[in-house]
Structures are given as C-alpha cells and as structure tokens.
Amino acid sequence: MKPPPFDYLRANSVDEAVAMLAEQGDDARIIAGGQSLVPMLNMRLMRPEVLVDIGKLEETRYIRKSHGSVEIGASTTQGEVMDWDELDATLPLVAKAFPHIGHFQTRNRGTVCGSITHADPSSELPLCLAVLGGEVTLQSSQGARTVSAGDFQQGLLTVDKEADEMTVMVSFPVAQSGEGYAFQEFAHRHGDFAVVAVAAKVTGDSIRLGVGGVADRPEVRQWGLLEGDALDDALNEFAWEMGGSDDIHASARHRRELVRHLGREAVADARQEAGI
C-alpha cells in the first residue's frame, strides 16, 4: 500500500520544527526515524497533510547523564541507545528489554523518543519508562514543558501532547546500587509486539511491575516485598484490574494468565539481582 499524498518539510533546528508545527496545526506530523508512522501512513491510518523530519537535527542527537537521569534527544536511534557503553549500568531494565524490541534494522532507523509517543501499549519502551518513573519534555514555539510517564501515556496511541508541540528527549532515572530488574516478553515472533510484556524493579522494601499488551497502556502496580501466595494473589488481582479482550493475538483469559506466569518470573529474576 502507499501512503496519501503529503508535504514534506525538513527542520534544520528544533525552533524551526515547532514553527513549523505551529503553523501547520493538526495537519503536520513529526518524522524522525518513521518506523511507527510510515506503516500507519502506508495503511492509511493516518493522513496528515504535511510531514516534518527531525531525523537529522545534530542538537536532539544526544544520551547524557543529568541530575540522576539520563536524557535521551529526539534524533537519537534506539541502535545507538542499544550500543551505548553505559547503558547496562545505568539503564539495566531499559539494556534487558532492548532485544525484544523489533529487529537490528528497525532499531537502527526507529528512535526512543519516537517510541514513547507513539505509545503502543504493546511496546516496551513507554512500558520501561512508565516502570522506572521517566519523564518526557515537549516543546512548543511558546516554550518547554515535563511530563511524567504517567501522565504522558493517557490511552491507545494516545498521549498528553498538543498538535504545536513536538517531543524533544525522553529522561530515565539511573539505577541504584540494591536495586534488581528483569524484563519478560511472550510474542508469537521475535521482534514482534508483545502478546504480554512485564518488566520489574524490585528495592529492598518494595516490588514494582509493569505491564504492557494488557490495557490500553502500560500499567503499574506496586507492592511491599510480597512472596509465595501472597505474590500469587497480587498478580492474579492485577490480571483482572487490566480487563484484557479477546483478539487475534490471543484472549483475555490467556493473558491474564501469562501476566500471572511472566511476572512471578520477573519479579523472581529481579529479586535474585537485587540480592534479596
């Protein structure tokens, strides 16, 4: 299929991308790697009347350490965020999940920032930043503004951004010694969207998991560092908070069962990384 005819704009900076935006309104889109948009456009799921690259401005191509964070820029690649030498220790949860994301050629062209606004609730990247308690910060010609994962990540495909502004960098906070994180995925392929996908922190007095393929985002639910039955009960009550709909994947039944079995693994797995 071949996607409807659009106009093409390339930004040299990024206050000439949220001109652009401003002036274009709810016509214009942003591109930076197009492997979320470019399938929705060829499927014409979206049509917007102007597209406006990002993929080569140099000041939003950055992964830097920040306050206990690290921003990742709106240019930068999940490829090079993968490769990043000090991603395993700073970024453990985000390191374990990035082979479950796509394939090497996506993640060479596909971006971080790109990802989280798109917010598929199948994808693992918002559900990475919705566990560790990321943040976004957009731009406008009016000026910058942060939102946190929670608030950013309002529904399917569905996110608190208005049309003039565009997503600038994404922010995870970095890990702490004591801190233990796994990640697990089931999907019918490799690099695939995940059926379910679970991804959990666990700290010396407390247990965070994360959930994605289940609601219409990633969900998050924390609890004390619960074991045995207990654990068992706190999944099984999470699995029904979510609802879940039968569809071509799989049912609700079936992922309300692989929350219950992905997460008692992830939280197993994070607890021996933590040494609890």
The other form holds:
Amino acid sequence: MKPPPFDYLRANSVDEAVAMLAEQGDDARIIAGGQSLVPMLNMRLMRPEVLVDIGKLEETRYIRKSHGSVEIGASTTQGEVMDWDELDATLPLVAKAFPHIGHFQTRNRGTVCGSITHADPSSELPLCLAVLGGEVTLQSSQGARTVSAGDFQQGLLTVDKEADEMTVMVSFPVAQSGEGYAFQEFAHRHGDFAVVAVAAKVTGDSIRLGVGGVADRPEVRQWGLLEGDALDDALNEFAWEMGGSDDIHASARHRRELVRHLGREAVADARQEAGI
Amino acid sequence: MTKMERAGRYPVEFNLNGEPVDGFASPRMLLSDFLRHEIGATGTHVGCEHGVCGVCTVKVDGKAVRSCLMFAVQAEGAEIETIEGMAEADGSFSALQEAFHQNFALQCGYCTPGVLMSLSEFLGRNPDPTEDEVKVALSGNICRCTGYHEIVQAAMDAAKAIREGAA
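I have the form predicted alone already, so could you send the form predicted together with the partner chain?
What follows is the entire complex, opening with the chain shown before.
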C-alpha cells in the first residue's frame, strides 16, 4: 500500500500551478489535502506522473463573503471552514453536513474544493453545492471560467475540468431568512462513505431535495410545498428515477427505501426550520 | 516552485516532539514510513495505509492527521508530535496515558498511539466533552480488542484530570 513513483512539484502560486498543468497535461494531478487522492495512489487506482502540490498556497487559503455567496479557496481545509464562526449563519446546510464528512483527522487536511473536484457520488460537499446551486471557478494559464454545480459534476469522479485547469474556488449562495435546511445520511459506520445522503432546502414556495450515493452524481429535484401522499409519491418517483444499483454496501431496493425514508425526514426537518 | 524527481532522495527536516530531526525521502515516501524507517520513531504504527484505521495518526502543527495520507516531503518545516513525545519530561505518564493505564483501555496496544494522538487534539479543543462527543471523536480510530468502552471511560477520566490539573 505505497503510492507509485511520481515527480513532485510544490507550487508557490496559482500561476505557477497552472503553468505546470499546461506543461504536463493529463499526466499531472493537483494535490491539496490529499485525503481522497493519496488513498487512491496507495491502492494504485491512479498513477499520475506528476503531483502539483497547492496545499500550502496562502493565495487560495480564504473564506470570504462576496455578492451573496461564501467563497472558499482551493487550499482551505474542511476543518478551517467547520471552525469558521459565521458558518452556521451563512451556510447552515454545509454546517449540518460537515460532521458526516470522514473524521476530524481527515477534515484537518482535506479541502472543500478537493472534495468537490474529486466528485465521489456519495460525497457530502458536492451534494450541498448541487442543492444550493453553487459554482466552481476553474483557472488555467489561458484564464478563468465559472461553472454551475449542476454542470460541473458529470458522473462518477468526472467533472467539467480540462487537464490544464485547476479548481481555484467554490462559492455557495448564502442562506436567506425564511429558508430551512436539513441533512440526513445513512452510513454503516460514522465517517464511512454514505450509502445514501439527502440534503433538503425549503423556502416559502418550494422544496429542493438532493440525493447522493444512488446515481453517479448528486441528483436534485425541486417541487412545490408537497405534503403527505403527494410528497411520498414524489420521493418514490425520484428514488426509482435515479436507477441505483446493487453493490456490497446496499441493494438498489434498500437505497430506494433510504431515499423515501431519509427524504421524508429531511423535508420535515427543513420545513420545521423554515417555520412552514 | 520546488521540483523533486521521482527517483531522487531529498532532505527533509522538521521538529519531532520539539527536537529537530532530518532524513532523506523520495517524493512518494509516506510520512508514516519516514518516521518509522528514516527517523526510527516506531511508536507511530501503520495499519490500513489508506486513511481508514487511524493507527498512524500524528499531530502536524497541532492538528491530528493521518501520517499515511501525507508525504514526508510535505512535512518539511512542520511541528510534528507523536506518541514518543507524550509522556512528561521526567518520563512519567501524561494525564491521558495515566487514564488509559488505570482504565485498562488497551489490550494489544497496536491502535493506542493513534487513539492517544487523536484524543490529544480533541481534548485540547474540547476539555469538557460528553460521552457521545468522545465516541464521535474516536470514530476515526479502529480498535479490534477493547470494544471501546474502556477507551471512552479513559478519555472521560483524562478530560477530568486535565481540567482539574489546569484549575
């Protein structure tokens, strides 16, 4: 369980990092916290020729409020965001999701941007970004572009990012008053990958529900303020539409039941928080 | 920009339990292997080597992290703490170690260094935890002997001893 050999480049700026990516192309991978990448290297699931380390870049270590969003830079760790004193007030959904993400020891190094760019279908942060309708900012030596969460994650570990681009920032829209949020997850042990995770946002006239762990990326549906049987029917339809499959962690049928069950609980919790 | 070739061996220096140490590492050498094989600090154990079991947990700049998910070259200039530095200067047990001893909170002892390093950061941040908080904090450290009951009790006792010691 040792990583394969690679050349190691430590970037001192984003410009340096993207210049290296432009030079190395497909053979290079960005490493920030390494909490998803290094396990994959150790298990030889990936053999990049070059690692470009941005973990110590001060330039991308920030949490800032800007134009109704919270912007989080590429080297900011999950632990730093979890400790941010404005998190509960600005991003209540993310605050509720954080305790489910790995363990505090992995959150101490793992980054928010890294988790979103890694794009595991059962990850909590891509799910939150999708439900909140956030954005990802990518940079290459040619310039920067911004992609919506819905367009960014395309499938299993697959995102709309070219080989010469790095994720420099993600932005989450700030919660407004009158909204309610809830996060529910079923995993076999605390900190394990979610079998099913659901994130709910309720506003005065809508329910927005995202599900991770079933399809090959987070799936989101938006409904009016459904209740009772109408909500159950919508959840059931959603569960079937995602087409989950059997694996060693759970059967497709178990996953559908979790979507119906956790979905109902999350919507109820979010409605209660919104006072609706 | 710093560039290190895969076949090269590069000097790495950091403070280990307050003392400067140095050695050589290729870029892919894990911090856990560097501590054990280059420095000879074998108190940090190695288990799953993909970040799940927690036995390799050390503190880097005050934060408990998996030393198997970090390369030695990334530790350059850091303050690293391991189990070897946990006892008091005169060699007597720290409050945390003493509580583990008193509660029989280890059997084979293989997971213990990682458990102690995790609890060391946790109790520093939360000196008056509930049992449930301790259980969540321990969720990232797997013990296959004790059933955790004694470990949780030891953590609660250690927290009390540390609070009383500080008062």
